[in-house]
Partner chain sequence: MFASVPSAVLFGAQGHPVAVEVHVGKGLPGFHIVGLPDESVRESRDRVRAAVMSSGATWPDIKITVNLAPSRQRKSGSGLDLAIAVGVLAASEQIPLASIERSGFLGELGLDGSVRSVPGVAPMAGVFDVAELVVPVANTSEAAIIANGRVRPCGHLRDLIAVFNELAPWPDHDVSEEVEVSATDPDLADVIGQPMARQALEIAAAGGHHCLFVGPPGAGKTMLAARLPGLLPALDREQALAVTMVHSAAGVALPPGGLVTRPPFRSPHHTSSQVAMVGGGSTALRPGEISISHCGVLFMDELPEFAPRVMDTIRQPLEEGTVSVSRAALHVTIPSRFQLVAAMNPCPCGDGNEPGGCECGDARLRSYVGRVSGPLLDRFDLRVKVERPDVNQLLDNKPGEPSSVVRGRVAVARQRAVDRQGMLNNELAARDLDRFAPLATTALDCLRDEMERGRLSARGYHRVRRVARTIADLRPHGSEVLDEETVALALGMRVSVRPPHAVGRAA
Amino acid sequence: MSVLRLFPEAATPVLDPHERAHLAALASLDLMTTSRLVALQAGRSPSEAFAIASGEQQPTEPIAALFARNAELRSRWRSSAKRNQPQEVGARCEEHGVSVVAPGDELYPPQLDGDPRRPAVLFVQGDASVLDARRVGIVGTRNPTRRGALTAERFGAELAAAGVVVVSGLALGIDGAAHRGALAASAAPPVAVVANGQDRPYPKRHAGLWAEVAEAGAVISEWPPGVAPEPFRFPQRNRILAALSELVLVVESRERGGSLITAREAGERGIDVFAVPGPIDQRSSVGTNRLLADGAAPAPDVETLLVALGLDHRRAGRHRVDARAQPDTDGVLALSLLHDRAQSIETVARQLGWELGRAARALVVLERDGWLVEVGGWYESTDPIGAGSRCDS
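Structure for the listed sequence, which is one chain, in the form predicted in complex with its partner chain:
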């Protein structure tokens, strides 16, 4: 697939392996940021820049000014340059199957070329060319409801099945669920944008998922192996995640959170933001509902996203055969309460005016048949949002 490059004459020439290792080493220095990396490389090759950063050469402007403003920077760079010699960093990258991709490279995502805060280097595990396909970013809270997670999983699966690359952040909660769904579809491969080096999967619990995503698609980071997931790196990661997506879907979000940063970054780049509507009194939907009020587009189902991408949506959303036993009369009544929110035996009994035993029987049977899941006494529907009323039809 040929790609129209916005800046075909990009200043940076294609780097040889030696320079590439220096670039990786530069990115692994303490206190390194995107703008400092850009400043260091202004008019210099990575090896020249590394000589300055490591103190072997006297700094010239604008680095001298940078050092003058921040006294700590000089010593931290010098000491961390000792620990991160180009050969070592290069070897580390090789060890973890990470390729160093610089602007101007064939593999450098063209979507980032024109970005106002273009990453000066990317570290890619897997195959970055999968980004040539259509791409949707799915983000959300790390602490979702069960339904939220299932919704993300379903969106991930159905988008992937329609040939859309799911871009997400491998975080706990929504991110992970979206990746899992995309992987389960075994169609379009998923892409993860992460905030730390690829030597240490973070969060640890997603190490397996991380490896699967890298195997099937790609795991992309702005930072080389050895860089820790420090908190300030996550908002930075979110901008890349947004920039790589054609549209961003927020599944569940609190009033504050990283997914809202991603949504804002997307908005600044003219990328459409979609949000899954949720109950107005549910904490994990406050952020998404706010987005909707602020003008984001509602995403009640996958078809909406496919239409927005201009894809043939009729292929998607094939009705899978539902093998679950049909609920009995009590089950249907109870399930009707569970379409929009979690319920307990007590709340179901109260709303339907039933004895506790009757409500318990209805919910336990529904859970057994796969209509509900129970966590901590709360029963949640297993039908993702937007697929809710299938049992009625």
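Follow the form predicted in complex with its partner chain with the form predicted on its own, if you could.
Chain alone follows, minus partners and molecules.
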């Protein structure tokens, strides 16, 4: 078993490879939670804790009381310990390029050191030291509007271009869009906090995005390879995402969801929460508008976040990164008419002297590539300046 993965690279380890493998195996056990893992390790080494969990040693009084409260727990730990022997779990970590990072390690994120629910272990694909940079968490609904997804992508790209690490959860919707934007900037590396083992990217359709984030930055989990994305793990994941961020931005959120849990976790830690305002009749804005009513700060643009971080670069002429495909000649001409007002295909065709088919093709391509949105036959720019009145003159 390679020491390089069980010991984080360029770090002074607090555990030897033997104990680190036992710690990873403990985190693999069925029904394991953060609090149970902490209780098992109280005053003992990971190998001693694993011996108790597997039934090789008699439990201490606190663990016996835990078993008494949950009759299933003892049998589930014993049976899963047989399937997750330390050497095998360590080999799985090695196979998937996962470092086992314990509190006290040089690469254990300092942002988590004083956290009231500090993870007892982290599993890292990539380089956890990227968290030494400035950090913004971006979260939101898994079912965003097209404009919401484009907004998240733009925030991700512009924050990364300003040297800010984008922290998100690799979920569908807003999370994935923010990560794609950050990757497109090819600047500050992104960080993902996930709720399962790194051998099974979730959701499956984000497997490629997962690999890109791990290659450019880091994918961090509280759970080792082999652990499934069970529902109870996601709220636990959200506390880590919040704790790693200097501020949290919610782009779109429905009335309930994980992004609101992340916002609450941030608030409990004294981390500022920002929200992108949205239409009051749009379900995907119910949660964000409620956050604003409850005291979250509005974030109409990325400069607002940079000012909050003390990184306002507007006077320095900071380059704005756009992840969208550049429009062709017809697209540029059509966009020139849509920067300050929404217009119909007929209006665009008339003003440019085009046939309707040519105008329709140009607008459809612009909508596909994220430059426009179509609402009831009217096309409007996704650039915030372009949200003007409809005028068919």
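Just so we're on the same page, rigid core means the largest C-alpha set that superposes within 1.5 Å between forms. In this text, all values refer to a predicted model and were calculated from it rather than measured experimentally. Residue numbers count along the first chain shown, from 1.
After superposing the rigid core, the C-alpha of Ala27 moves by less than 2 Å between the two forms.
Note on Glu367: its Cα is shifted 4.3 Å between the two forms, core used for superposition. Lined up on the core, Gly376 has its CA atom moved by 10.9 Å between the two forms.
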